[in-house]
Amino acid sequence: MRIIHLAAELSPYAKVGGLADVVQSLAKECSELGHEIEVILPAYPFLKKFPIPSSFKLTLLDVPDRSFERDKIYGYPDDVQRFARFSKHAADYLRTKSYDVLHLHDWHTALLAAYLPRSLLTIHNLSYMGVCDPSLLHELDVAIEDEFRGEEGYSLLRVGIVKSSLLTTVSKTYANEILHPQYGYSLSDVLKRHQNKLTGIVNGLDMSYWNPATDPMLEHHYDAVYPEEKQIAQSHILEKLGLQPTTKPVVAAITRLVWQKAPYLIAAALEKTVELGGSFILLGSASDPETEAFFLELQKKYEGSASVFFSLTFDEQLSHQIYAAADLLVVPSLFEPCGLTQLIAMRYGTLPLVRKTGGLADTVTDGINGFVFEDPSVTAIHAKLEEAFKLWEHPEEWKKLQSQAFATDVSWKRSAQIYLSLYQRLAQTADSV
């Protein structure tokens, strides 16, 4: 099958969070199982000065009004007309090319579904929708219909959502959870209506990449035969970041410091951690001058301390080092569509402490592979923290509960196939382009 992706972001190159992980590597697992995959992004002025090596064609696709010849990706007030215009600008491209499917992510991309047919709108997280005005959907030659107005107005999203011809989302639980307006907002009306097309597959990761037995970020590997080794590697973090060494668990959240991400809990975890005589690691970026404020506050609170380090910005190769260094991620997010932060640490042998919610609650289990708790309050992820430092004090059945995390699959190999199948569907429904 010839089957073209259309998204705003492509790891490592346009990456701001999960999505850009998402689409590079679905794309490069079908494509290793033998199809024809283009993925088609905008032509960001940073991707056009090096070559771009991967398994599959990428497009970059110059928009007339030049409006993406700027140095971020997001974080402009004219964004939803940006991305809008590029959608109207990918059909024109795409009605002169053959294909069998269209996959669209999220509500940078679901504007296409208006213009072709066959396309899958993937939603990675329903909480950004492309709210615009109807004037927009005019100027660029879309037929407004009743169902393209909800509570929130015009979105994009909610375009996508009426006019494509399958829906995904990235976990089964998230795609029941967002039929309900506490996760579907505004927009579980129209997904109500649609739930006949809607499908939950959750994510998988590029195993190649992430793989602590050859991961290029990691000075010292090891893999689930020889975990072990995993306590040189978190000594030589440790060093590095000037932290002593501890007989107690260390504890890491890596994460966009967003409402989402219930940062109020990961400072309690960070506290609680602590308390406990752990050490904690943060590593993660604020959108708001607001929450920024509160986490360097608590930076300064704990400045000098040999037990917790905290750097507020991104970094990938520091990201892989805390993975491979920590014994406990914590992840208390309100809502998770999927999460890729809990998959990565079970294939670092790191045991992921979760809210039960979404992709989360999909994969990870309560005394099986990680530690799971329900409210999202302090208490509730204090008492979860407790639980997991008195199992440490047991290395037999903490032991076995990192070779299970170590076990668990968090490959694409199941998902992709899921896709596959409704890939096909849409194939078999086509007439010739």
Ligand code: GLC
Contents of the next structure:
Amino acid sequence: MRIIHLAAELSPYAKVGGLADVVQSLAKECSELGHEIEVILPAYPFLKKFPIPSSFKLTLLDVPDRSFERDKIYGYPDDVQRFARFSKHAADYLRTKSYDVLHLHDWHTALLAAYLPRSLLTIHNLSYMGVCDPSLLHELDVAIEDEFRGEEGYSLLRVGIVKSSLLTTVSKTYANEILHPQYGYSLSDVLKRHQNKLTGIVNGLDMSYWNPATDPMLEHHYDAVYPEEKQIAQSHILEKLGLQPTTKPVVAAITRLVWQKAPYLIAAALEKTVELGGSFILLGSASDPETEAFFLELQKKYEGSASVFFSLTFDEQLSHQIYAAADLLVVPSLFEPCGLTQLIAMRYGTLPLVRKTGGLADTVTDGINGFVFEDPSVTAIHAKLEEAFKLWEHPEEWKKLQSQAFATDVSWKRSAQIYLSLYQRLAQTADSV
Ligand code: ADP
Ligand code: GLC
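Could I have the structure of this protein in the form predicted in complex with ligand GLC, to go alongside the form predicted on its own above?
To see the whole picture, the full complex is given below, headed by that same chain.
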């Protein structure tokens, strides 16, 4: 099949979060399975600087209004207009091409569903809708339908939900959660109406990119067969970060510091870890000024501490080293469509400690391959951390969980087949025309 992805992010060159990993790794997996894959991205200037190797065709599309000639992917007041125009431009470009399926990702490219047939829209995160003025839709020649208007007004994601041929989201639990206003917000109604085209498919990882046995970003390698070597990797990385060696767990968080990720619970986990005698490593990016100020304050509190390391940046290489160095990774999200950090953690023999929501609930099982707590409260995360620290005192039991985490299938193997069967359904609709 000929499958074309349209997205705002692609790992590792244009990455803000998990969307980038998913577009790259799903495209690669399907290409390795013999399909013809093309990924279309806006021609960000930072991508045009060097040739990008990939196992699929990558097209960088220049948008005539030059609104992508900027340093960052997002974060501008005209983001919605930029991506809407990109979508229209991409639709014009694609009209002359043949394809079986268009795979759209999030609000950024959802509008393509209004222009072209056989589209599958994946919702990676419903809290970003691309709210817009109807005049933008007029300007871009989109014929407005009644269903395009909801409580949020008009949004590019809503248009995509209505117009796409198929819808997916990135875990089964999130697919159910978003049918209720608590997680689906103003879009839960339109999702319920289109529920028959919605499937929850859990994300996988690029198993060669995320591999502690070969990862070029690590100096010391290890795998499930020799997990003891993880300790060697850990002690070198702790030393590099200026942290003292420890006999207690090293706890980490690698995350965008936004409301979704419950920054207050991350801070609570940090304080508890220190109280229990453990070490804490925080790699946190992209927060609003208030959250940033909060973490800068916390950083000040632990300045000079040999058991706390902070980096309030986005740093791909450092993230790999922290996955390798940590014993526990905390992911206390208020909602989490899928979450990749808990998957990467398991691949690196690091036990995830997560809140029971969305994809976290689908991939981590308490007492089997990690720790799970339910209530988004300081008390609940503290209690789970205490439990984890207690288990640490029984190395054989800890090792058992660790080997079960290593053995958890976090690859694309099963999920790619589900996507392919959906693609097949769409491709067949082309044959029948
Ligand atoms: P989200 O997409 O909501 O941010 P995911 O868990 O799906 O959450 O994916 C996050 C991805 O971004 C992972 O690959 C993670 O390693 C990476 N990441 C998050 N924060 C940082 C950071 N500060 N520095 C480097 N990588 C990060
Ligand atoms: C989103 C979600 C995250 C998911 C990622 C990739 O950014 O917040 O849960 O893993 O997309 O699908």
